[in-house]
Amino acid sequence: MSDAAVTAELRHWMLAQLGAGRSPDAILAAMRDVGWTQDQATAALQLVLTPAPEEEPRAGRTPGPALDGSPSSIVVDGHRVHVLAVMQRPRLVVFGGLLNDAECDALVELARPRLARSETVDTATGSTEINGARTSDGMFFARGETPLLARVEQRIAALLRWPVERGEGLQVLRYRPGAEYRPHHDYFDPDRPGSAAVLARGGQRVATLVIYLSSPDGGGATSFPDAGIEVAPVKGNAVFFAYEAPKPWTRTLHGATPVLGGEKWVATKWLRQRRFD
């Protein structure tokens, strides 16, 4: 199938569906319902998800660990972090032992008294709001708020080779049984009217690090529907993913699946293009 066969209207519809959290399989099913064959629909979706040559990422534009030589672990500031899995698209790395149990427990206890219902950014206005797609409780720490936070932030900066000042403060979230966060992108849509105010503070988000502070009894995986992968929430481990541009072709659509037993606690670090204040 040629690019010409994918009309602007079809491309816009597919991207809107992906942005709303629909899986590629659901999009293909909808196309089959209106007369597309499976092969035609798959080819069209692949064209939309594949970046044009001028959109291809340039080296050095986003954070990431040093993976030359396929290391099984990386030592940062005397702390050994294990490399458990690596993907190219999305640019994703699963780390083992990023934090130890004592650090995880301390972050949970620091955050617990300050939890409130989690909100999302409304890119129509630039403000935050409670969203039914996100049913966790959460809070934000200021960057370097305590010696523990400063130490963790320095470790993250060294591991991902991105300055501390280009990161937002850690956000800690608690997911109780049944809580989830439906699939979404972490970058801000630059075409939305409210994004300008958000982007004025540090520019676009370029990467996400989710650190698991507890292991729930069931559920709570971090899912990537476009990539067909789920990362299990294991205490001390983390999943990192980068997005070279605010585009669905980065395949960084992700969500937190419902917790089925116990509680899931995570700490999220979002990294920005520039200094975030």
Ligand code: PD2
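Residue numbers count along the first chain shown, from 1. As the structure is a computational prediction, the values presented were derived from the model and not from experiment. Definition used throughout: the rigid core is the maximal C-alpha set that superposes within 1.5 Å between two forms. First, how it differs from the form predicted in complex with the named molecule.
Core-superposed comparison between the two forms: the Cα of Ala245 travels less than 2 Å.
In the core-superposed comparison between the two forms, Met31 has its Cα shifted by at least 2 Å. When the rigid core is held fixed, the Cα atom of Ile229 travels less than 2 angstroms between the two forms.
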Contents of the next structure:
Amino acid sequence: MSDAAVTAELRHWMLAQLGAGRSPDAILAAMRDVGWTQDQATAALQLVLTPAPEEEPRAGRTPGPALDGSPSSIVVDGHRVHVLAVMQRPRLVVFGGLLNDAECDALVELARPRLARSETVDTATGSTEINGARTSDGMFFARGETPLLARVEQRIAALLRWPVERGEGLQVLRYRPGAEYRPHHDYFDPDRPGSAAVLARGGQRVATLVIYLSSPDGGGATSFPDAGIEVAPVKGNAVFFAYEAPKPWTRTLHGATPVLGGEKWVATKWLRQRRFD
Ligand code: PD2
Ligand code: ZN
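Same protein, different form: I have the form predicted on its own, so give me the form predicted in complex with the named molecule.
Expanding to the full complex; the earlier chain stays at the top.
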């Protein structure tokens, strides 16, 4: 299929559907309903999801582990991290044993007394707000706040080949039974007026690492509706995903499914384009 076969109107409709959290399968089904064949619809959707030249990856490298030769583990600072799964679009890697049990427990106990109901950045204004789509409690550590945090940050920087200074401080979230985080993108929408203030400090977010600090008794997966994958929360494991541009075609829409039993704790590290001070 050529680019010309996808009208601007169709492209706009597909991106709006993806942006609203509709899955590619649902979009293909809607197209079949109005007469497209499965093959035609799939080809058209693939064209729209392929970055246009002006949206190609930013100048400079993007963060990510060294995966040449498909290693089953990577040793960083003397610590062996397992590579459990790798996906191309989104660029996603599931790690095993990034933190040991004692490190997870210590982060939880450091965070616990500082938890508050989670807020999100309102990109209309640039300020933070309580958000019903996110029912967890959370807090932020400053970078290098304790020797443990400095060690964990150093391990992440070595694993993802991205300088510590280009990372936000770790955020810790606690989800109790019923708590969830509805699907969202972690990048800041550059078209929203409030984003300018957020982007001035360190530039755009380019990748996310969610580290599981506990294994809940049920639920609490990190789900990627556009990619059709769910990552189970297992203590010490982590899911990494990168976005080459702040666009839905990166297929990095993701959320946390409701916790069904026990508590889910995570530490999230967001990586920025530039130094984040
Ligand atoms: O806790 C998670 O699984 C999760 C899911 C989606 C965390 C985040 N987003 C985040 O911290 O941005
Ligand atoms: Zn997120």
